[in-house]
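Have a look below at one chain only, the form predicted alone, in structure tokens format.
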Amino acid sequence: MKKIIFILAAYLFIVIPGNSQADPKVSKVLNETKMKSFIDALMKKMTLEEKLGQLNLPSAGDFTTGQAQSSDIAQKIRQGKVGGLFNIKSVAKIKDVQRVAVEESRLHIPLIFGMDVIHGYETTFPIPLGLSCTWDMQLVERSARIAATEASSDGINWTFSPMVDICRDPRWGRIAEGSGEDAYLGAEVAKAMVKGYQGNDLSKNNTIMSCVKHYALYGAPDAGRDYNTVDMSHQRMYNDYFPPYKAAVDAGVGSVMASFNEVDGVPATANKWLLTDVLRKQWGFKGFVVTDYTGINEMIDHGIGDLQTASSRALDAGIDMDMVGEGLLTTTAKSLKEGKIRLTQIDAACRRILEAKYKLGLFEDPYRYCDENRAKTEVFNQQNRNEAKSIAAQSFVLLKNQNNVLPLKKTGTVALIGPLADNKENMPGTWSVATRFENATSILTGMNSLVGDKVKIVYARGSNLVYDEQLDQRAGMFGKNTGRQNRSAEEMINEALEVSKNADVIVAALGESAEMSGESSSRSDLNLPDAQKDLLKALLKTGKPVVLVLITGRPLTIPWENENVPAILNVWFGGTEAGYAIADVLFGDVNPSGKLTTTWPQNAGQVPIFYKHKNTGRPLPEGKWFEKFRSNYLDVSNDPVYPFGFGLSYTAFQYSDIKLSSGSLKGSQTLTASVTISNTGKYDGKEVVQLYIRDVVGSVTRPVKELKGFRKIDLKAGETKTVTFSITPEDLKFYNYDLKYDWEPGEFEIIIGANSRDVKKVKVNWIK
């Protein structure tokens, strides 16, 4: 009785108008109590079939408005056999389907509607790998906030994003969807994305539920081949791959997607240690877990058993929702009868789905995301496009700028050459599901728009994407045509040379098509495609300055290009506003400030290559190319072409030596490390100052350095700023041999620099 009185008093305390002393913690408890009571009452009315229906997530195939009433899916919705749908776009279609659920089913339970809103909705931002290269978490969060606003105004309330898989192997196509190779940076991006999507209140109609994926380790497949086996130690899992997933959970992500790969010999979709012991018990995750597309069914080929066995193992492991496969819907009743699963497990999964819908406000108003007026003004509006252009420009990485070829002068003649120079459909990149390609902007359009009649822009295609016609077809799927022409390579190159004859400078727009990276787009050869490399060589022979605008979804192996091309600007896939953003950077309206979040190898034989490696007992001495009986190659140095964190500017930055507050610390004391940065060039610019730490001696071997902080600062030409990092024992912690998260006393190197290679170092001793 006392407990009831306390809750009632707290409730009155909160809801009395004008009361400014309301306790958010008490309010949260009351909201959860109210939700529990509502769902308890609802579940008492549900049949077993209806409970299993909540666990079913079919793809709608985006049927047209009006089809919902007569489709097979509609019949299942009426029968309570569908919990949500994905791949429907537009308020009209979603409203049509939701009406079936809430007006024609027995219990009127609303559906949840998901979509792969990966890097924007109709306003498309750079691919996630490019976005991470801004090193600006406010921009990352802002991109997700705009995506959530647009998607929610078009009926969507759930996104299968962010993808936070750490990847150190650029052969894997889905490296394009993640934030690179580093766990610390990946965790920061994960938090920013979740906050951007979900905001502070999921019941608001301009927020959407986030789904972090792919849990877990999906970015480390054998041979870099998608869906392949993953095998690693628990130490590496916890220290190098788990942190971004955990960061998303700590940020309050509403759902988690299980990965396709196996973990410790058990597919993630049936891995109880992964989904229950780690995710729920260790990390305290309270949301629901959804499979990836047919993830349960695919365990048959893994060798787990038939569909019933795979489904029961998935449910037992902690899966709550079955995407597309319908294994849980069709086999679980039999497994329950046979004692292979328990009713409490079904109830727990059903409850989590219902809780998600409750938090989204769908029980209060099933149509809260179906305001057609919002979509008219909030999708692909000019403000969003302006922000997308600005963010894209800040994601570009200047890799080389010999003799200050860039920025281009706004005079004379510029020859724009290449198969990707006038190809707007490929600019948004992979997983641009909601993008209207007619709204995207090509580089040619962007350059002409910026310079008008000040600069004469001449254009020629110059080559096809690749010589191999079948590869060309595979690289041009999903409406992203490569524009292949049936002309000889010689004819196309000669045309490009003729067009460039009177140009002052040549801009070569080369690289990958959008679908050369992404899901099921692994590559064994990371070189610039053959046809384009031949074109580039011909352009260089003209003796004119050449700028390589590199369009790519992954690190490429370009040591020859780095050696021979005067200027290289990597622009990833910049989104719908890419053409305008590229023009801004080429002509100096924006000074590039992106920094790589992946290491770029010299060749595929160096892969996997990453900065956070460990020393062997026979490390190659610093500055050496080769030494017998050391850890190195016969035919190539250990060095990458570009290190993690690398990126140039049109200006120059000078770093002072590091200044420490103390050379010796004890216990929980805070160390401050300061460095002074000076802009010694002629342009205003932005610099990403990076902090690394090395634990010199450990109970287990430790990396040569680990990213532990970064600051992105603005510096006007001639300006100097001091950047200070505060370091505590929390920054020294790692998972040891026993998987205990702690720090060990001893000597540490404090490392600060412009990238992981070009750094200043100082040592400090820290005791407990």
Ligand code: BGC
Contents of the next structure:
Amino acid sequence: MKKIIFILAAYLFIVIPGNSQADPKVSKVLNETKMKSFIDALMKKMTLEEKLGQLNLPSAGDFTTGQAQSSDIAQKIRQGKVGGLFNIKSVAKIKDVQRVAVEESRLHIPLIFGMDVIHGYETTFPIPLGLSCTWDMQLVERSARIAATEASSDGINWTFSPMVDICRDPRWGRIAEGSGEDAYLGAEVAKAMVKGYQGNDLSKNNTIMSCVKHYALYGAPDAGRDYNTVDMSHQRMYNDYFPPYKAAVDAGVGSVMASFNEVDGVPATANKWLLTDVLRKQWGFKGFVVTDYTGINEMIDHGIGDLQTASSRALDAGIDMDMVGEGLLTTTAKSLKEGKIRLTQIDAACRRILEAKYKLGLFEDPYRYCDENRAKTEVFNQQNRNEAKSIAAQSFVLLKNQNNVLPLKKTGTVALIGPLADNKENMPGTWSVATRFENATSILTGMNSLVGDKVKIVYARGSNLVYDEQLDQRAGMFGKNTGRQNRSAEEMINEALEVSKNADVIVAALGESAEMSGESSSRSDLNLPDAQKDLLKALLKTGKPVVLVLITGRPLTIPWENENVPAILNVWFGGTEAGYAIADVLFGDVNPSGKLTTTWPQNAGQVPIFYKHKNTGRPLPEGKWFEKFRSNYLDVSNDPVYPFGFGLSYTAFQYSDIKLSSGSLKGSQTLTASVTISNTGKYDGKEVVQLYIRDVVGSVTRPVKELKGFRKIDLKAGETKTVTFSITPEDLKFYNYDLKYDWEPGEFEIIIGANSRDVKKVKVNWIK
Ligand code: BGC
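Please give the corresponding structure for the form predicted together with this ligand, as opposed to the form predicted alone shown earlier.
Now the full complex is given, and it begins with the chain already shown.
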């Protein structure tokens, strides 16, 4: 069949040039044939140096037009020693640099322009961890689509996103950049993001190439310390950590970024098993692999050898492009001479980079993504901002709402207190590289703009972010000032109490600053910072209702707050429109519907804690919190404060028991499991209905439950809907001891609920 398509394609190519409307399979082969002959011809003209140049990805810094002409990088571009650039923003600058490449280099090969467009471009969406809490894949895809439209109109054609590292350890700051602890949900998000960025046709001027990262296992560093060693079983990799990367590959992601950490004792950047056997041979990845920032050079400190050794091992393992470090550029010719690398390996890497540029349409028009008019109208426009506001509101998670303190009434006086309450630059969150902070909205502005004269909003800062001045500095980098004041804690608290004196309700906006999570922002203490906790205690003492608006890039340990504060709304970092979105939810214009995608521990000692754990041989009996010689702690129960999947609404939902199509199944039959959900409260709302399955007996031990499906539904007040899940043996498969992906017959529990803890269960028997 392949041969026939090839002959047909060759025929069409030779006889009817330009005919690509036929069968999509044929036109795909046709396009690939065209691309191959174009690149073959180009590569024939390339010197070894020029080929290695394509593998080189320096960081541009944010140089201006004039500097671009005279910089060292410009000189390298002229010499054909640069394949792409990243960290350069605006049509004017990118056009200027591209002109150097296509007009002044010998072979006129255009550059690819990358950027960390992680959660939006100038219109900034919630941090990815927040976005995942929408459990709404259409929204996730939409956010990536808008990001791609904005970035592509401003010169960018490649984004280092999605970040899909599974993380079960909130000490790790980069948990903020991913979709939480679950592989199934993570895979759904990965797919949606890739689709959103790349669309159906990469050569369109409003789609950009996606780069899934950080391959692999970066989210599982020892002790939650960034860049630290990772060591895990292959079963855990395949079942719990690989699925989102694989989902991105299956969705056609154009590139993959290798991670900083080691895997099986070999840094991912030089891990041939990971980059070639798994990624290319098992998963069929056809795009290119880029290192992370100086990933090759860092292998010297990993103890792999000097730069030449690190570089040749990286190329040999399957790296195609070298971010920043120039190891490939400067040492590969020597390695080739010494027989450490083959020319075919250099050619393969160079070809993959050229293919990416071809697919992006850059050979046809190197300025395809540089259109001042588009940039003027499509970046940070009102429509994108409206969507960002709505998406942000749907990412918030209502953790507690005693006596329906929320939503607030649109009358009376509200005291807004907290170091982050009137701070806009922290609202976009970590990795908001393209965001203009002056465009972001603070909570105070958002509340005032929503309620106008109807509600009197009074404000006081109340405390600094933390007591420790040095920690405050570390927590306020990259222009995200924490606004530290040189006043005593007592003075600031007293001022807050004074301001709150006549208020009907106090909204305490507390938590982390944007840079307390993200890269190299691990924390060993996950409590609300001390200065803010003291403020919160003082506010509670007033006896007035207090609403804690929690701003955070990770799960925090808040058992005390959960006990003592009547209402808690977790808002993550909601992006440029966060202030407006928070106001919408606080005053009830939007009913919160987000659900956690991570487990929230009671203390850092419980970490790693996750819902999909194994049972052990000594599980704690249900309902108990300690029993000697059982798997538990002396000083804290095994329970989290909030389980995975948890989130409340202003309304209430009631679940029926599960109805099954059958209790015993055979082979490839389909089981349907239904529940009826009623909105028994006063507000219209959205509910995320979650399906978990437990494989009770296996050839290897199986988790106590695994997410296998979810549905987000709208329910009007008083309305009832039935949700039906179809389950086939595909949903029962897992990687066994021999890493064979299959299912095993026996007993299964079908588990449905509003979160991973509050569920209904039924048993079925499924034979082969
Ligand atoms: C990060 C990546 C990022 C890259 C480029 C690295 O430090 O780990 O996630 O894409 O920098 O900015």
